[in-house]
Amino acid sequence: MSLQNEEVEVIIKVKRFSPEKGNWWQEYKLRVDRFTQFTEALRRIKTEQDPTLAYRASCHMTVCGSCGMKINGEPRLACKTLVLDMVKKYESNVITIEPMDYFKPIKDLIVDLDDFYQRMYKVKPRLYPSEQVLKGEAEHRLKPEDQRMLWKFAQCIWCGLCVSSCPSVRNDPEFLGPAAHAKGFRFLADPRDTITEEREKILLDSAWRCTYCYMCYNVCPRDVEPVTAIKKTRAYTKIAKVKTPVIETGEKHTEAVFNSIFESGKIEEAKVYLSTYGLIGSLRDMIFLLKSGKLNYALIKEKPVENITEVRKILRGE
């Protein structure tokens, strides 16, 4: 099928919601061309077919972050996604649109983002300059190398896609979430900011609760790489004055992984687990693995890689 110069009829199935009726699917047919974004498709559905359909959209150019939703199950910005791109990718003219996961639905594709904004404001998302700067007695300047490093993390548009796809947010209420960490690190690493110690207290414990699944990396429409911000935030642990049990466990895990690779060239999971959680903690979890029939996987004996000296040179930075 040529998609270059023709209109194609597609069926868009929207997962709708109302507090009174709950969830239901509704289908809409319309013709689109290769320039039709999903925000345009939804606008046409609303104006031409069904004025009761509710969704958020504003800038239509990946700036405002208001049109986050799931398209064929993928967390995406509707304004940045072309309808025919999804037709081509999935080889189907039937496309599903759903509200973002995790957030409570309000109506159709509109979700309650209060939880998201609360997470963002917890990290104090603004610069706190010195008293001299506030009084006009001094001027802070940002070096080009610092600006280049911070620029990426300042590009967050608060769309919520990363939080909606993050498993740690669902499982750990103390985890601030990827977007808040990207925003928090943007100011933690800014040399003009004056509340570094307070930011460390807010961010460090939470940073060690991330599982590095990289979902935030995959879904971010602005390539902010929140997981990179979390990794960089963890580096501040070395200078932190206060360390929570979560931070201490994270440091043990990092050291155990390094030692395992240094000794064998591989991550020997049983050894790493024992070094991280201690004998009692490991025995407790071994009982769980035994009951679930997964203990054999934990006790696999790894063979050291050949030429381990080369691996050790890399780890020593030689």
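The term rigid core refers to the maximal set of C-alpha atoms that superpose within 1.5 Å between the two forms. Values in this document were obtained by computation on a predicted structure and should not be read as measured data. Numbering follows the first chain given and starts at 1. Compared with the form predicted together with its partner chain:
In the core-superposed comparison between the two forms, Leu290 has its Cα shifted by at least 2 Å.
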Given for the second form:
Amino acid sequence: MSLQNEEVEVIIKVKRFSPEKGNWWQEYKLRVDRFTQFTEALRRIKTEQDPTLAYRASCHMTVCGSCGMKINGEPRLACKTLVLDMVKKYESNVITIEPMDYFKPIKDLIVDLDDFYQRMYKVKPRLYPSEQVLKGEAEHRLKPEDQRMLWKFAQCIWCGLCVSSCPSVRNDPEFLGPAAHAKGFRFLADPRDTITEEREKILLDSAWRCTYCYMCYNVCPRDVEPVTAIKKTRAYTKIAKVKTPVIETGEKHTEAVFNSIFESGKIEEAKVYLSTYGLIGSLRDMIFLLKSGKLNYALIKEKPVENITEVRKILRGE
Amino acid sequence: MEKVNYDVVVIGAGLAGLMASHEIASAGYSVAVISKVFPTRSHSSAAEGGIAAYIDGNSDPNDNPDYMAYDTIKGGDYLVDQDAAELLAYKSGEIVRILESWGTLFNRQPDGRIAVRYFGGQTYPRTRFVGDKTGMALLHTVYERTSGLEKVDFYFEWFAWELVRDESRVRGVVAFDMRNMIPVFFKAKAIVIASGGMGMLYKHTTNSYINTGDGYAMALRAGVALKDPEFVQFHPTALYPSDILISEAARGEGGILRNNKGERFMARYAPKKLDLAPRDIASRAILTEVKEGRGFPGGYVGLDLTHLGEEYIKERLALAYEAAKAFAGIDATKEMIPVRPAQHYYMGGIDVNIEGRNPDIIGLFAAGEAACVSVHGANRLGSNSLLETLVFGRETGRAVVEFLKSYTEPSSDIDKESEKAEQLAYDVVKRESGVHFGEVVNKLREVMWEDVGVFRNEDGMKNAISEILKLREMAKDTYVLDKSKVYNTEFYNALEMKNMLDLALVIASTALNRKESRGAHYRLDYPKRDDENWLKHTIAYLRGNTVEITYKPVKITKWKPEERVY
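Now show the form predicted together with its partner chain, given that the preceding structure was the form predicted on its own.
Once more the chain from above appears, this time first in line as the rest of the complex follows.
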């Protein structure tokens, strides 16, 4: 048994930026083998070809979260991506590297992450244990299954890839973004924490602003699944004391979807819309639908599915 | 130059630096934490296996802290200061309890208490862990906790460059804001250097790219000694070419090292223990195979798990399997994992006592891998590095608080000195043409790897010293092509190069001086440990191109040196 390893020449095109010169593309040729990570490719470019190329990288093993960038348009960690894997996937020896989207560029592949950090700080990213435990008078116990569930969401390495690719972040200034929600939920659900009510206030309204597009799920290099954290956070709505209009609408929508499926086994768009937004809100939107000639679609009357009694049993949890 | 005032400046935002900052700020003093990277990106995050701790009521009933201290001392080949090892062991349980109370998600036993597992060199199991990402979990916890304190200001993506001192005291540090290259003089009553290790001095290292030994060099240039700088730990099985650690567990579970002929070559080097031979022997064997042409192109051997079967590999060696897949594109159930030795840890460091206090300059402290408390001696045990950062980070923080309580303001003006420090930085890079940092650094890393690495002998180390001196000469003509002031990483890489060159000379010179083999320091020309002449710490100062070496005794409390056999 031997290890097959051939060198291949690739062209790496880097989208560069400096405040003085603006944007330009620069090409680097180098030979890589099947083991070469993009962090190593960049290090070689910088020490052997072009010392001016600026990028962040540190641990090269997916724990420090420094090297988020776009490789062939995909939001990725450079360390967790092998050069030849991208060559194979795109059937081309030419590969592009660009800075992450959304964040302000500073220099070449380095972007300003302050926006990201501010989002994280908003969710009070630390445990608030009881005074007794802090003083060492009492001991925390934690069930192994709780530890496992929380650790999944605690593994965020603050790389920013999810925020850079989240459409809700761009469109809704009130939305905290995926990473902050994963972090927030990790403490909200921690039985050792003592400020649950405050966390609900911080997280719940924002949780209902996510569109469930799953970009964060797809790009997270540590499989944190921020969208799952958001779903689990929404479940706290039932016990929450203070509710904003966004939360109320979200709750109504969930209920409407449930009722629609319970009645017909399908989602009846018009009904769901009406129960979510109320008569006046719906009528106003109907005018827009009418203008664009799409009202018919909203008014389709759905017949119940054949085995509706089975559907209802499932929904009742029987 | 712009000036800011703090009670204390902590250089480095890894576990040791943050823990020290926490202690100091909690006592009401102002702290500036300066780090090249955002705190959670520090190298502490890369620690995998766990943190050793004897926890009263949650340890093996036969275990006690003295056994733990003994394991540490024996593991360090008796170059350990035994009072430090005792402190480490006796405080270990408390430290883990504190981190748990701050939120670290330690793996649990069915009854909800913290779980434990064995690690190399432990008489009883003591390693506490968070999956295989213990360092990351601890670092995030301590950062989360510390960032909630009012008295701590974080200066991340700032480059701490040069200490400023007067006759007897440290007075501050000059640091650059990496975003705009503006230097700032951080005036402080005390400085804690907690800037981590120096793996980038070696061609092959499991360390982060940021580990360029800045703290050691900064201390050396300020006239501070390094202790035991010749002791560098190498790990035999780092993944090729990324040098990500493949745990010893892979060999423990039956993995076999093979050369390009498919031979189980360990049979030649350790006929009885075979692939389970200690780290240093396995490292030497792999390098010998490669040197004699039996490695694979690029310089590695294969770690063969294929005979263990897919199910067994995925269950028992999940970590090795996943790392090989993610970072080398290797399916370890079908192919061998490409491995080679790599630098892993630095036992040497800034000379401090068990309070983290340096004897050369008043007000200077150090903690973590940047410091040499002499708790690891000639060879560190697994799970002891995370523990050291937290225990001695806290001890150091406490010592700083005590120091501040009786502090009196010196009258002399120090601002001129800070201007000199700034000038020194520009002197490194002011030329318009000449050599680029990458050439010097890549050459230096090769020299250190070849001649001051796993194998050492007189000729090699003499050659290394002369090569390093040549590189230091060459580096006087360093130029920086990037003239921009915005996030000029090339400028900082050039400063790092200067730091690496200063440290390299000290390592090579002290290694040449120690004429014995002990722990990680292995000399082909002196293959035996020699307690009669060499049971002592090296103390090294750098004066220009000269390394001044003295020695000081090892502190022995309870345990007489004996042969290190396992």
